[in-house]
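A single chain, nothing else alongside it, follows as structure tokens in the form predicted on its own.
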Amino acid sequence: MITASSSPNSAWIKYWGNRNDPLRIPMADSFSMSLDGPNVEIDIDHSPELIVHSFNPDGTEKILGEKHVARFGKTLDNVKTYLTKLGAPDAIPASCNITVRSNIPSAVGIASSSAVFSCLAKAIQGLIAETYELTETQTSVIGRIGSGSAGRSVHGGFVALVAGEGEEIDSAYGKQFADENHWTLHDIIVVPTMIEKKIGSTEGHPTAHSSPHYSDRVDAIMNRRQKECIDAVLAKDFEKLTYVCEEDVLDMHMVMQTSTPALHYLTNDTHRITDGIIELRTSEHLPVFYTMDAGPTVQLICTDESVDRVREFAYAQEGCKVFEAKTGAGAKIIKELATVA
């Protein structure tokens, strides 16, 4: 048995859309900082049929429905179409027995499915370590194939998800570009509900398309927009960093409101917050910026220097949960146990 554990990503360039939806190949190109919480530990050994079990954070077991448990499938299918391509077709040969332990709340909009399917893919690595060794590329492959963005988190630090080009299952991968020494940032995510919404990220990337606007999309990411996050998180430009990443967070809200259906993740308390912490940096010239994923909750980013000010700023927000978090190392394996017959 291999456990292992992850935590989500903190995304700046963010992936919304695909060119082939059940591979989960993106469009364009992303890029994130991994986080070092809140996490997940996977526990996962062989079986001769899908088993899994969900803990909430209370240490209470979550009942999954078919459509969880579904998916946990299919990507392990898919994960052995991908093996039996690098050569090693029974590195899994039956099926697997897998327990998850989450500290996240799920579909609240800080990325849940990409610390769980990192560390699915990092404890799929240790796994077959013995028939096959995956590169961290490789590794990085496999949790994009349970949720695009896990493709991210699998590496520490600041991460693409390079797009790449075909729709053969590896055509787009993690590529680290800075780890989590680099840079050490912070974020405060500022959660204003713990309702699960109703539309989750994988059902609603297939709209993208429907919008007027997501072409356009696609092409200010990869002319422009992912070359001028990286550029700024390489030179530490916290001003470049904070014009990108709101530009980009601000455009993809706007895809998501042109498309059919339309997708509002976005409350009247996130715009609260998001007015609030302009406000902040304006009067008191703190660097903090603000990203928002497929959900109300508000990512707030920030340097050393302001990260006591804006903390302040979250845990005043009436009726919402805090979570804090910084630069992190990515999935790792953190025990290993042979398997008893």
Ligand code: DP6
Contents of the next structure:
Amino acid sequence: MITASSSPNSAWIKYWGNRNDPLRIPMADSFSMSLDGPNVEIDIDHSPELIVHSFNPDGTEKILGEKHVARFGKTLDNVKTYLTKLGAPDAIPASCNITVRSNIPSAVGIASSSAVFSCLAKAIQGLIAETYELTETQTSVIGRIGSGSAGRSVHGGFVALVAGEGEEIDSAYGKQFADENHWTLHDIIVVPTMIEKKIGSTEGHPTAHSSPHYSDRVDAIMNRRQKECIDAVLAKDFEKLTYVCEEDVLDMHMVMQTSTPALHYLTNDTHRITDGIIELRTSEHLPVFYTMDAGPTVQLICTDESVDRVREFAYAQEGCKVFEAKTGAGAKIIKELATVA
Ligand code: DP6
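Mind pulling up the form predicted in complex with the ligand next to the form predicted on its own we just looked at?
Everything in the complex follows now, all chains and molecules, and the chain you saw is the first one.
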């Protein structure tokens, strides 16, 4: 049995829309910082049939709906297809017994699927190690097969999901540009509501193409924005990073709002928080920027220098929950137990 651990990431150039939905092959590159928490642990072992158990942060079992179990099943089927392509068709002979222990509060507004499926990918890397040694890039492909953004969380630090070309299952993969020691940045997560969103990312991605602004979005990322973001991170240029990340998040939400059906994830609370942080950074010259995923939660990314002030701002937001994370190391194998035959 193998146990792996992983955490979500904070997406700065957002992944939105696929060129192949079932395989989660994205239309455009994306970029994120892996976080050091909250974490998910997964135990995995071979099993004649698929078994999935999931436990909440308080240790109680979370009863998984059919849709959730089916997602694990589909992911394993696609992983087996990929392993066959790699020349290891028998690396997972039948199925797996998977136990997920999540410390991520539900509906926190940061993609728990990025943590769960990057963790699963790392656990699979450990599980099949004797039959086939997956590289980190191949492990990121397995993460991406389960959840697009998980392709990034397999690696630590500052990571791109490279869209690549074509329809091959491994045409898109995670690529680390700098590890977690390069730059410590904080993510102060301000959650206005714990109510789960109606349309999740998986259902949202296919709508992207219906927005009249989508092809401009893809062009902007592929021709300019992704490179600007990577350059800003490598140069630790927080001002440049602020500009490109805020441009990208607003662009993604414009695409969402102009697609059919229109997806309105941002609320009055979101706008109140982003307006407030802009005011604060202008008046106090603070290095901080905001970003939002498919929900009203606002992530405030800041440096060591500004974190105390940003934290104070976050805790002053009425009716909001606050979570804190910083640059993290990506998915890790934490335990290997020989199975007694
Ligand atoms: C808005 O990776 O959650 O958070 O592949 O269907 O699991 P699935 O989608 P997911 O999409 C993430 C969308 C986003 C932006 C991002 O994380 O880049």
